[in-house]
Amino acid sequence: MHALAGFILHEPQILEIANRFQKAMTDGLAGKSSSLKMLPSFLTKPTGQEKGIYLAVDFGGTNVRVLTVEIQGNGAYRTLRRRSFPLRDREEGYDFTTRETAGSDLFRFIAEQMEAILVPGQTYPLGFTFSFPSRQTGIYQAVLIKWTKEIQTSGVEGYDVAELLQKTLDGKNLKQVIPRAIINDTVGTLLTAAYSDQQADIGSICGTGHNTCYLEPSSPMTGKPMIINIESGNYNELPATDYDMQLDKQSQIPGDQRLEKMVGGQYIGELTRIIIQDFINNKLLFASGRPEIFFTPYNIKAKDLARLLADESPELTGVSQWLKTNCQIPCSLLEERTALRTIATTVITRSIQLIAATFTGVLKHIDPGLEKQHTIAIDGSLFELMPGYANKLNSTLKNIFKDKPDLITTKLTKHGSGVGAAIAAAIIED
């Protein structure tokens, strides 16, 4: 399909994104212009003997958790209670991501989920996992940059967010919380691994969103190990096809998260539907009738197109009973199915290359000679269901490393934003 052909990334192609996202982060750390912000996160890596009972809350897109964690030492630890709550929903009719929304309601209702899992007369130190673009100048101060994730949500952008969190357990008398640390959640699957696996110097996530962090060895702050927040899902230095240009520029922030935009869960549905919706126009599929489902902005899931990569029987079966169910389309050609699983295919391949390239950056930038045993730990939807997706992340990294393959490992990190903020928590007790 001539039409996916600047979706094809070879490895010198790959290589050299990977050498271009290595400068943007020296150029990042160095205070030059830089797509890569480099944010400071004020944490090293945990010894894996802190101990305690933590709070946390894990707030990194429309879905928030808050969870009690036991750290036990020895590198393990166990969630005692745990919720899982929302931003919006229509059936209770509420919505706290829209502009029309002030951020002192969206953090009270935050503080009442939290108040839910507290057991009286327990302390709880607080750590605070907020995955967007932030400016940390402390271990508990971070000034939100802007939203991503399609949360607009007003009166939060430029003020620092754990000042507003502590306004609103100040005014629910919620003295048995005492904040800690706040952290990005690519900081927390970093952290969570780390605490039992010393060999963890990166953390992804490769879900909704995408973003990675990092142990530098030598911060520019302190001259000390330092793990970084790269804020990655903004790199931009890529080569974007006129299907990556149409979705930036219907996106609520057209110019940022370019490469979000290109792998990230919250979009890579949206890009297949919009390259659908060409082959349509252009006669290549369903001559017949013009599917609505492909010509309304992100009708097609992540989850879709799980389904899509999911079917390999030889009449892609399962692309059928999904054409059925879901776009109202009784009969279909196999060219049809097989023309549908190419591009999901396609738009997945590519997702995972580009994250590659840019891990294979870090470790460029860490470990020149790739020297030592590196664990790269990864949370998300993408890394965890999507079919195939972790298989080929790790091959393709294998591949560029070839000749000291076994140095590098993926490691699934479960819920690692979360109980990573209560290790951040225990890190600034001890």
Second form
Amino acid sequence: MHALAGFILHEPQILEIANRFQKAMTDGLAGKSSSLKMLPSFLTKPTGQEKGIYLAVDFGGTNVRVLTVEIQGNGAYRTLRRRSFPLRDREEGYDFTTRETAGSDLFRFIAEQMEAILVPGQTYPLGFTFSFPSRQTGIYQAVLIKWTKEIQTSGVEGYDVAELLQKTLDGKNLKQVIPRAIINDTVGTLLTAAYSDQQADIGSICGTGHNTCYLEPSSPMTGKPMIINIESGNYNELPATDYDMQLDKQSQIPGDQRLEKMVGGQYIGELTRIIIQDFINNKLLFASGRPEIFFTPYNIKAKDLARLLADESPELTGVSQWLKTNCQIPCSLLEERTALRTIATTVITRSIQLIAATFTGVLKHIDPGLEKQHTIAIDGSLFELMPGYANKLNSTLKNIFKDKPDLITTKLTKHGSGVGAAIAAAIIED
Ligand code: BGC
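Given the form predicted on its own above, what does the protein look like in the form predicted in complex with ligand BGC?
Full complex below, order starting with the chain above.
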């Protein structure tokens, strides 16, 4: 399919993106103009011996997760209580992500979720995972630079989210909670993996949003090792197709988060929809009509793509079922089903290749001759649930580093973003 040609990346292009990404990292670290913010976390890796009971809040943009975690030492931890709530629920009639919602309402909602899992009489040091680009000036100060993932809640951008949370805790007289650390979810993922694996030095989220952090051997701030939140989702030196441009133009902040808009779970369904819409407009698909679903923005989700990719049957009966139940298309031709699946696969494959390119850039930065073992800790729905995603990401990396493929391991670090907040609080207390 000619229209998809711009999505196909070959190894030389992947390597070129990796090299440019590496240069953008160095520029960002040096304070030069770069689409990579390279934000300091004020944290380094845990020893694996930290201990205690902590409260963690994981605020990612889709759900608020609260958990109490026992950090046990020797690389072990266990979750004691956990609760997860969506930020928007049409049936319940609430949405904390719109411009009409005040930040104070959002933080009250978060505090209510916390309160529900606390054991009376016990105090909890708190680690707070806040998964948005935030300028930290210390371990418990984080000013939100800008919302991403299409969130628009008012009165949070430009404010210190630690202060907003503190105000809410004071308002509720919630003295059991003692805020200690605020971290990005990539940092949480890296901390969780590194708690039991000293070779973990890169953390990434491949989910609704996308971003990566790594252990910088010599932070410009201290000259010592520090985990740096790259905010790689904002990387912008990329070969964009017309479809990417269209998605960007219609998004909340055009021009921002260009990589994330090409790879993240929030956007890949929409990108697929835009392509399908173009195919329909050009009479290349569903000649008999204009199925509503493909003409309504953000109506196709990453989980729809997962359904298309999961179907490996010769007649694509799963795709046919999806078209019937989700798109009100009772009859489809095999070639239409094949085309849909090809479009979805193409979008997903590029997502994987671009992310592999950025990981390659990070690896080249921290270990130019690739001499050491590296674990890349990854959390997020795409890496965990999208059929074939984790395997293909792994094989793409191993192919790039074909001389020493065994030195690189990718590892699903489930719930790492939340548990990592507890570990961060434990590091601070130690
Ligand atoms: C945010 C990052 C975050 C990532 C994954 C992006 O939209 O800018 O801070 O790490 O999503 O949640």
